[in-house]
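The form predicted on its own is given below as one chain in structure tokens.
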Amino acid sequence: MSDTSTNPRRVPVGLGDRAYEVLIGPGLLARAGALLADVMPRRRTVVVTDATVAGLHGDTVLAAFAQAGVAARMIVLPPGEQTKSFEGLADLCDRLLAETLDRGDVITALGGGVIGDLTGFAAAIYKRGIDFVQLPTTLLAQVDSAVGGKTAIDTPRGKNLIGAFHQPRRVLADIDVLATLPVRELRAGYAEVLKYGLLGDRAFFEGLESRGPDVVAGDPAALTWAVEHAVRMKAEIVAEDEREAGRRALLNLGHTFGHALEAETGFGGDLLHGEGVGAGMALAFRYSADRGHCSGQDADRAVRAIAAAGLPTTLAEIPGAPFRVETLISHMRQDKKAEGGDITLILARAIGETWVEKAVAPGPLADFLAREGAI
């Protein structure tokens, strides 16, 4: 294998005149200025991050920009999902305006999914649109939220309901920064890696059955393999269906259940997004088997793989259980994939074979949730 510190893996996201690359490898934050200078013609950026990430990586990124002759200032926000709100968006936009950025400048998102989603949405609406780049610092962000241009904030009525499609100019996925993640965060990110195998690549799923423990343990080679494969899958899907009119909806496997559970736990630290997705995928496979779409053997195998990563697979494992059936279904009706108040789910025929089920009948779903432990 080549020295990826000087030759990062490059995954193109083919979107015509809005195409960009995802660079994957170690040591990328320390070279961020050199790797991003060509998409920053004004040599000026504002780095948006949170207090935790700023303490770990802020100085490295600022030094990298300075070395490349890019003037950079930093905006530091509070960590946590609560920052991804109307209040957080208003605060960020006000602080960006105070930096007197114009549409020839570039915003840099340095952080996990919260920072990437919030900063991307702010970039989409700041002076009717400004370029931004993504420097994702969590596994979840590297394989999912930083790629594909979906930006959003949460509301009390649900997750990611207010947002915009706004593609980044480039993404740097530095494998080294994943070594700073708490084990729980790495496991939560792994749920999104496992998702790609479950939704459309059985061979990748089988590879994760053997290499997954190394990924969750933070092995750099395993992480590089997993991140590159997941990003290539997402890039292919996004290039085919940028605005989720078709195949891209499959990337929401487990998310309708998971978002409902996140809403019930208050979008806080009790349930991380990846943990909700892990539980949601287990529920989606069991519901698929319950309805006769998927074999019980495949559903059990999928659930075992999710549990092996230390992720929840049942409602009883989620803080705040038991949940009310009516409340969970109400949250699912508010999901952004719902149409006319009808619930949409991503269901499975087998591991690696999924489809979009629209107008899900609420009666059988309610009965299933009750059997799963909701009241």
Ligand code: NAD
Second form
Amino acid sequence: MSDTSTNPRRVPVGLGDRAYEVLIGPGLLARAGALLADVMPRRRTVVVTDATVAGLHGDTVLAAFAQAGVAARMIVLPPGEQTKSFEGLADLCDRLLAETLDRGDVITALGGGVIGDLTGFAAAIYKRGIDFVQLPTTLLAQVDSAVGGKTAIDTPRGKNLIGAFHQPRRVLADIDVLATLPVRELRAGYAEVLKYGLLGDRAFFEGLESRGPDVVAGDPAALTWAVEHAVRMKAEIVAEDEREAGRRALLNLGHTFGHALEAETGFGGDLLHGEGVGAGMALAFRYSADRGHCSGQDADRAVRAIAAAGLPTTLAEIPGAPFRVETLISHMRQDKKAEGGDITLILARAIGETWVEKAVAPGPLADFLAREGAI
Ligand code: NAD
Ligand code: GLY
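Starting from the form predicted on its own shown above, please give the structure in the form predicted together with nicotinamide-adenine-dinucleotide.
Next comes the full complex, and the chain you just saw is listed first.
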């Protein structure tokens, strides 16, 4: 057994009496019971997962709980974004009630961002709040959604519009589970890894320029390094600004453009969230250069790194292109960061230096989108 297998990396999320740790390394699901027993004093849990993850990793987790003397039952939901809905929430809450969980119990979320966001929100409202732990199984969930306490469901009016801040008690990011992840999902998660370098850490970005291909190829050492670095950055930002009053908004780099593209493609399998973020970050850097905030060299370098991971960087690569300028702008006005219909963007001065630009002037933005190929 390797050293990291017995000693996972530990990243603290410093939130006072709600502080918790993110454990990162291989083999963690197989030791989930032992690694979580201290936050499960009643020695029982319900594992919420989706059918794909249940088939691949469910038995490992149930065996690990049994080994540690934690009684665990499993609720299996359909995979896919549509599960993160009012209907999915009602179904999950009903099934949790049927398990007669009470406030002293702990729910386990085993899956990607869909399962983590839905289960976290159910935990936030179940009997006015119950503890939960996160066992993220996608790269995106390990570096972003499982850390920081944002939980939500979608409605027909948009994504993540109904939700709550509810921090997990612990997060186990098992690098081994990423071996079963389809490569397209791994690349989409990698967009969120690159995001950390681009938004605030040039040295990490430069590290990804050389180690990124290993990360995308699924090399466990490179993945452990990238996940730990990303989680440390996220933990630091969340500890400083849990409710997104300031710096946490930088984590939305590329998301306003990306959200518009996801809306155009129907928030489904045609464009994964991370793919939208990849294209959105490329657009954000090119727009920053276009407005004279950032050098063309840095914008080109950012775009090259995104493209090198096999992610889209232009509107023409997005299914359904060409898009109408007015429609894209209208989606951007509905983004959660918009204020009174004014568009907010995260813009760059350089790789690793970003800020929140409020009340973005729609005229120059429309001209830019037209130059990018929108009609
Ligand atoms: P997902 O949860 O839908 O997982 C993607 C697919 O991979 C699913 O089909 C799933 O069954 C499958 N899968 C998961 N783990 C697997 C594994 N180890 N092996 C094989 N298949 C596996 O998608 P996601 O990309 O993890 O998460 C996207 C969601 O996360 C969106 O709803 C987005 O809004 C949300 N999100 C939330 C935050 C936050 O801060 N809360 C941040 C970013 C994204
Ligand atoms: N994913 C953005 C955030 O957690 O703030």
